[in-house]
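One chain comes next, on its own, written as structure tokens: the form predicted on its own.
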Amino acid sequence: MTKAVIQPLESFRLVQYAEPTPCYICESDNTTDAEYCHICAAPMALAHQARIQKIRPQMIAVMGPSGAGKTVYLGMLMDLLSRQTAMQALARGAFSITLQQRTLSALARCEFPRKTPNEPDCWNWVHCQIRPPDRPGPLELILPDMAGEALMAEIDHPHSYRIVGEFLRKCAAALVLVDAPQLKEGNRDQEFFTQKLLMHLSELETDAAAARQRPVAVLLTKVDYCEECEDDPEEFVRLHAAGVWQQCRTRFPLHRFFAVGVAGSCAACDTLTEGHVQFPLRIEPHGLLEPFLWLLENMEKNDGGKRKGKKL
């Protein structure tokens, strides 16, 4: 025989589920305590942070083939911005610091960060507030570290990664990373992949005029292995990736080419578990801020000169 117990009815919890929380990326309804969107697997922390701040964040896509350096670039960019005095980045939510932490920890061990998994719930997202010196109000930004294989899968087979399609459709600007040493060596896969990214990005918009006004920065990475692209990045692309150069000229009037690098010098060794592995000998950031500042400037111009964030 069991003893009678009094179990309180926590009916107040039903109120929390009565009003769903829309995902910030795909706008699908989720429960208030969901960690990831049940449709696209985007972190629901983005929606909660946007609701708290009362300002709709703008999204910047960081794209490129696997191994182009997206994780390293984005992690180092956030670290540099967090140390700036004139224009400082303030992270929104603890999850926004994870990418910076993992990147700097790996580089401190003379290693590059591990490859970004294909599963969207394993991606690192950055939600930050930027305060440019010539802007009275703050600017809210969201930048994800998306896997290169997921990007290509969505381009080749639309709707295979809904989060990728929805994010690219709504992004206000794009950073496209290309491996400069591989272009120099004649690796056409880099050129074809980048052409697909640019074409897909331009064809997502139903409004052709809006698509043409999206600023796109093409970043030639790993300049420590390809110093000749530093002097004239656009000429380097024209000579080694004419298709990419033509796509930018035709589809994106607001575009510019940049040469960037993180490692001042690298070495390589053969391992039993991972094969041929490169590792940085020293860290010498080069040109990381310039493309980001250029994007912010052109995003402001496309905003019609507005100086206040849009209210949710």
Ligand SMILES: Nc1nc2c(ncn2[C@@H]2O[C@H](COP(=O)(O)OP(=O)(O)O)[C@@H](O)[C@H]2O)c(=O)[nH]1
The other form holds:
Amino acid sequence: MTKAVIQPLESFRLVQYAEPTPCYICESDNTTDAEYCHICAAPMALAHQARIQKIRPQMIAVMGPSGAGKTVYLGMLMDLLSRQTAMQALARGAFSITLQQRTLSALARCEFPRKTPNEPDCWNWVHCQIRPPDRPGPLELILPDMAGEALMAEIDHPHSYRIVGEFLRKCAAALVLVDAPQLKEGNRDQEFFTQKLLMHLSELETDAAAARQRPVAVLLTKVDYCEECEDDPEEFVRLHAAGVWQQCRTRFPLHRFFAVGVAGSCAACDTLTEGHVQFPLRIEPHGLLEPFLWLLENMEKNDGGKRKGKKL
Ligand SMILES: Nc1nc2c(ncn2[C@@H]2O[C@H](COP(=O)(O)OP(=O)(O)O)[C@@H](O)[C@H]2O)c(=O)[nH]1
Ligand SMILES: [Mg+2]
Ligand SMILES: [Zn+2]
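Okay, that one was the form predicted on its own. Can I see the form predicted together with the named molecule too?
After this comes the whole thing, all chains and molecules, with the earlier chain placed first.
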């Protein structure tokens, strides 16, 4: 005999699902309790955070081939920003601290952070508020640490990583990282990959004028291994990656070249499990803030009231 039980219907739960939450990146509707967007896998925390802000966050793409130094640069940049007193930077949501935490704890153990997985739900996203000293109001920014392989896959096969396509279409500015020591050694892959990225970025906007207004900072990474790029980064790119230099000149009137580095010196060894591994012996941040500040300045100039202060 089955015992009779009273099962509450809890129909109030249906009310909460009746109003969908749009994903901040692809704008698809999701349920209120979804952790990641069911279409593009962006964290829904971005949408929840953005909803409670008065200012719509702008997005900055951090692009470059796998191994160019995106994770190390972004993690260290966030740490530097959080320590600035002149320019207050405030992380939005606990998830925004993870990248900084993982990068810094790896560097403190004299290791580089682990390779970024290809799965978008494993990427670290940073949503922060920045208050530059000479600006009346704060800026809300979103920066994801995307995997180089995913970027390449989306460019070669559009829609394979929807999150990448949607993000690049909407980003207000881009930091493009290139491995300077590899360029110096004549590794043409770095040049071809960066050319593809720049071409893709410039062709995404349907409005050609808007595409040309997007500020692009090209960062030559790992200056500790390539000091010659420090003095004149633009000349270094012109000599070692003429295609990239040409693309920037023709497609992005607002561009600038920078030399950056996180490690002061490194040691390397061959391991059985991971192959050739590098260890940072000393942390000596070089020029990390400069490109970011240049980008912010140019994003503002560009805005012309279009994006700036846009209410949700
Ligand atoms: N010498 C040196 N090597 C670096 C530096 N930044 C990153 N690397 C090396 O580049 C590798 C890839 O860095 P990562 O940030 O994970 O690249 P990503 O794939 O673009 O995210 C690291 O494991 C380090 O070996 C740097 O400032 N100096
Ligand atoms: Mg990475
Ligand atoms: Zn989405």
